[in-house]
Every structure is written in C-alpha cells, then in structure tokens.
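First, one chain by itself: the form predicted alone, in structure tokens.
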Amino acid sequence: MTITLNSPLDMHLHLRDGEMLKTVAPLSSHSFAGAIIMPNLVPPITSIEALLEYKSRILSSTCRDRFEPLMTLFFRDDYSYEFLKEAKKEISALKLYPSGITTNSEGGVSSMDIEGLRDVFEAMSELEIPLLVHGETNGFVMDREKEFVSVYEQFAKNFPRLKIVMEHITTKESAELLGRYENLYATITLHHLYITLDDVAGGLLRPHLFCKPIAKRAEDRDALLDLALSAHPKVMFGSDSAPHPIDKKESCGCAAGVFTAPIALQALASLFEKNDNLQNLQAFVSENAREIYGCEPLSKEVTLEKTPFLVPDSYGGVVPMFAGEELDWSIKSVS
C-alpha cells in the first residue's frame, strides 16, 4: 500500500539556529515543501533584516532541497503600520508569545490588554497579516491553555477581519472554540494527537515527551483526533517539532519540545491508516493550509508506503519521538 502526498506543509517548525539548524533544517526540508518557521531564537527575531539573515541560513542548511521557509516575526505591540506593511513583503505571520510561558519567550507580551494591542492587531487585520499564538496563562500547568480561552474569545471578537491561530491547542476546550468564532483557526502537532499525559510521567518521566503545553487528558486528546482525522477545514497540521541536544533533555530542569521533525509524516500515516481515515491525510498536511493562508507551496511529491521504518535512537545527537520504535510506514520517494 502506497499513498503520495502534494506539498506536504508543516505549518508550525522550530529549526534553532547554529549547528543545531545545520544538523535539523535538512530533516525538515528533505520531506517538507514548506514550513512557518518560528521567530522565538536569541535574541527573537523583531526585525527584517534579521528576519532575511536567518532565512538565509536556513536556505543554505537544507541541502538544496525544493524547500520554503515562511517566515515570521517575533510580537512586539510597539510595531508601527508602515514597519509591517513594509514587512509583510518577507513574512507568512506574526507569533506572539506570553512571556515567559515557553522556550525563548521572555521578550513576548506581558500582558494580554486589548487596548495595548489594538494598534498592531488593527494594522494585521488591515495589511491581512495573521496572528499566530501560544494560547497559555501562567496558572497551573494542566489549566494554563484552558484558562487562555477567554483571551482568543477577547481576540476574536474585537479583531473580526484579524486572522487567529491557536497554535499546537491541546485541549477539548480549544477544539470546541473553533466553531465559534469564524476568523479562529489551528495547528495541532503529532504528538499531542498520540499522547496524554499519563505517557509523559505515568510511570517513570519519559523527558523527550515532555513539552509545552504539556499534554493532557485522553478526552483533550480524542477531541483533536476527531478533528485532524476529519480533516477538519480550519485545523492543520503544525508538528511544533522543538529540538534540544541530549544534555538538556536528559537533565534536571529539562527543556520542553517534542523533536518530530524526521518521522512526522509516517508517524501520521500510520495514525490516519489505522483510522480508516488515510484518504484525509493530504488535507491535513497541505490543502487546508493552503486555504487558511492562501498560499501555493512549492511543487513536491511525498510517496510513503506501508512498510516498517525503524527510528534511529537519534540525529545528530537529538532524539526524535518514537526513538528505537518501528512504524507502520516508511518513505519511499521524494519527486
């Protein structure tokens, strides 16, 4: 059994910078046409020129590859209407980030008033720039994306023509949201449509499980299932693959993110195949993408069959998820 699949996009991709770029941007970019890269390196990337610098290197790590990183810029609610229409040229988006709330945040919005947004959020829903979000409180860790509910509904209502994405939404509470509001929209990554919690410290910690927002109940989990598997028009596919090297994985204090990068697209072959949904695969990965951001990704064609693929133990010194398992599904071909 085979199934070929158009300009797979992956609508939500941290690559880092430096050596851990050279080492994963290739990962990506063999299997991927396109990606929206993540803003939040250090420093954040706020301006165009760093914007096109980065965006540069990341060409130049992905072996020539028929790949596009959709670039984004990092929040800031002092960004003028001249500066982003300007900017608009270069990026896909604009990621805000509460500060503090996850990796390489601490210069994102402290606070989420809308009256100290409404400048800038104007200004995106004019140039028609979407607003990219990690939908998080700082309450307690199970609670925080539930709790952040209230502040998409802030959004969504005051903002009517600003395009929302509720970036990597873990909860049942955020797949209800979608069909409330008609300029909400969502990423949902691979592993939260695999795991709950129970899988990350049910019994001993399994530290490359952990990540942010964390997972949660199996019913959170279920409820983001019926929605990637039915290909729901206003959800796709962003694997938040988040890389760290070992050492800070497996180590007091470790560092969030879920490396999926390399193995996402059977990963979700074998999931979509196992629920008699295969046929569906191809919109979740890049035809609703396409339509929510009105974008043509560059021509490429992924053909995957069933055969078991075995999943290096690491790359490059970075773990991926399923390390040393087997999947169902290999990649066969890249045209």
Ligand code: DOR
The other form holds:
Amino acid sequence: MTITLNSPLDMHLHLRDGEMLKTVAPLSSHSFAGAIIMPNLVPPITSIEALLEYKSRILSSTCRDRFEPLMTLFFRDDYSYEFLKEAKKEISALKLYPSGITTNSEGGVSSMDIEGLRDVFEAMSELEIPLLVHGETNGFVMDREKEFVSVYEQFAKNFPRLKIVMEHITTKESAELLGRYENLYATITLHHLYITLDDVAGGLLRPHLFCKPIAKRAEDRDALLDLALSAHPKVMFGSDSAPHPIDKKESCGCAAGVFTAPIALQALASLFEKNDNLQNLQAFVSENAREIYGCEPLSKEVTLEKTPFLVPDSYGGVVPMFAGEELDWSIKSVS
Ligand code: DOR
Ligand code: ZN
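Given the form predicted alone above, produce the structure of the same protein in the form predicted together with the named molecule.
So here's everything in the complex, that chain up top.
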C-alpha cells in the first residue's frame, strides 16, 4: 500500500540555529515542501534584518531540497504599523508567547490585557497578518490551556478580522472553541495525537515526550484525533518538532520539546491508516494550511509506503519520538 502526498507542510516548526540548525533542517526539508518557522531563538527574532539573516541560514542548511521557510516574527506589543507594513513583505505571521511560558519565551508578553495589545492587533488585522498563539496561562500545568480559553475568546471577539491560530492545541475545550469563532484556527502536533500524560509520566518518566503544553487526558487526545482524522478545515498539521541536545533532555532539568520532524509523515500515515482515514491525510498536512494561510507551496511529491521503518536512536545527538521502535510506514520516494 502507498500514498503520495502533494507538498506536505509543517505549520509549526523549531529549527534553532548554528550546528543544531544544520543537523535538523535537512530532516524537515527532505520530506516537507515548507514550514512555518518559530522565532524563539536567543535572542528572539524581532527585526526584519535578523529574520532575513536567519532565513538565509535556513536556506543554506536546506539547499539540497526544495523547501520554503515561512518566517515569523516574535510578537512584541510595541511594533508600529509602519514596521509591520514593511515586515509583512517577509513574514507569514507573528508568534505570541506569554512571557516565560516555554523555551526561550522570556521576552514574550507579560499581560494578555487586550488594551495593551490593541494597537498591534489592529495593525495586524488591517495588514492581514495572522497571529499565532502559544495559549497557556501560568496556572496549574494541566489547566493552563483550558484557562487560556477566555483569552482566545477575548481576542477573537474583539478583533474579528484578525486570523488567530491556536498553536499545538491539547484539550477538548480548545477543540470545541474552534467552532465558536470564525476567525479561530488551530495546529495539532503528531505527539499530541499519540500520547497522553500517562505516556510521559505514568510509568518511568520519559523525558523525550516532555513538552509544552504537556500531553493531557485520553478524552482530550480523542477530541484532537476527531479533528485531525476528519481533516477539519480549520485545523492544520504543525509538528512543533522541538529539538534539544540529548544532555538537555536526559537531565534533572529536562527541556520541553518532542523531536518529530524526521518521523512525522510516516507516523501520521500509520495513524490515519489505522483509523481508516488515509484519504484525509493530504488535507491535514497540506490543503487546509494552503487555504488558511492563502499560500501556494513549492511542488514536492512524497510517496509513503506500508513498509517497516526502524526509527534511529538519534539524529546527530537528538533523540526522535519512537527512537529504536519500528513504524509500519516509511518514505519511499521524494520528487
Ligand atoms: O515543548 C515545547 N518546546 N513547547 C514549546 O512551546 C517550545 C518548544 C521549544 O522551543 O523547545
Ligand atoms: Zn513550538
């Protein structure tokens, strides 16, 4: 059995910089036609100059493949309309992090009070720049995303022309919210379709499955599965593949992030096939994103086949999800 995907897109990807970029970027560019690149470097990407330099480093690291990095700027509440108008030519979106909520987000927004965000949100609405949000409060870890629902509602109601993407949703409440506001969309990761908190911490602690937002309950995962498997038109695949060196994961202060880029399409094919929904995979990994972002990806055909694939223990010192395990789908060819 095979399936050919046309221009798969990863709408939420961490590529890092320096040596890590050189290690991980080709693993995405091999099988994806493009990706939304997260700006949480140190320091974060907040200027057009830094963004263009980063983009050119990404392009050099992926030069053997046809791959388009779709760049984002790190959200700041003091960006001017003129700045955003210039930035618009180079970016696909702005990414908003609540301050300190996850890896390298210290420079994020400290209050979600819309009065402080109004000017930038209005400019983004006017310029048609999408807002991508890491939607968690700093409350109890299992409740952080649920508590952010009221913030999403405020944003969606007050700025109806602003396209808002709830990034890496993990709860049934977020899944329900999608249907309530026309201008809300979402990305879903691979790992949140597979795991619950039990897989992370129910037995021996599994640091390579630790991420933010943390995986939740089975009923939450099932709500995400319903959306993904039916390729709900407001939902896109965004891996949130977030590589960290092995010593930062297997450590007493484990960094958050699951590295899935090189195994994502194989594991998605397996999941969609097992659930008799292989026909919806194309929409989930490409069509919906094109529609939502209004983008036309580079052409790339990725053929997957139902042949075992032994996932390597590590890719250059970064441990992927399913390391050492066998997936039943593999990549046959890319053209
Ligand atoms: O688990 C995560 N890792 N969640 C994020 O939001 C950020 C990411 C990272 O950059 O490592
Ligand atoms: Zn992320």
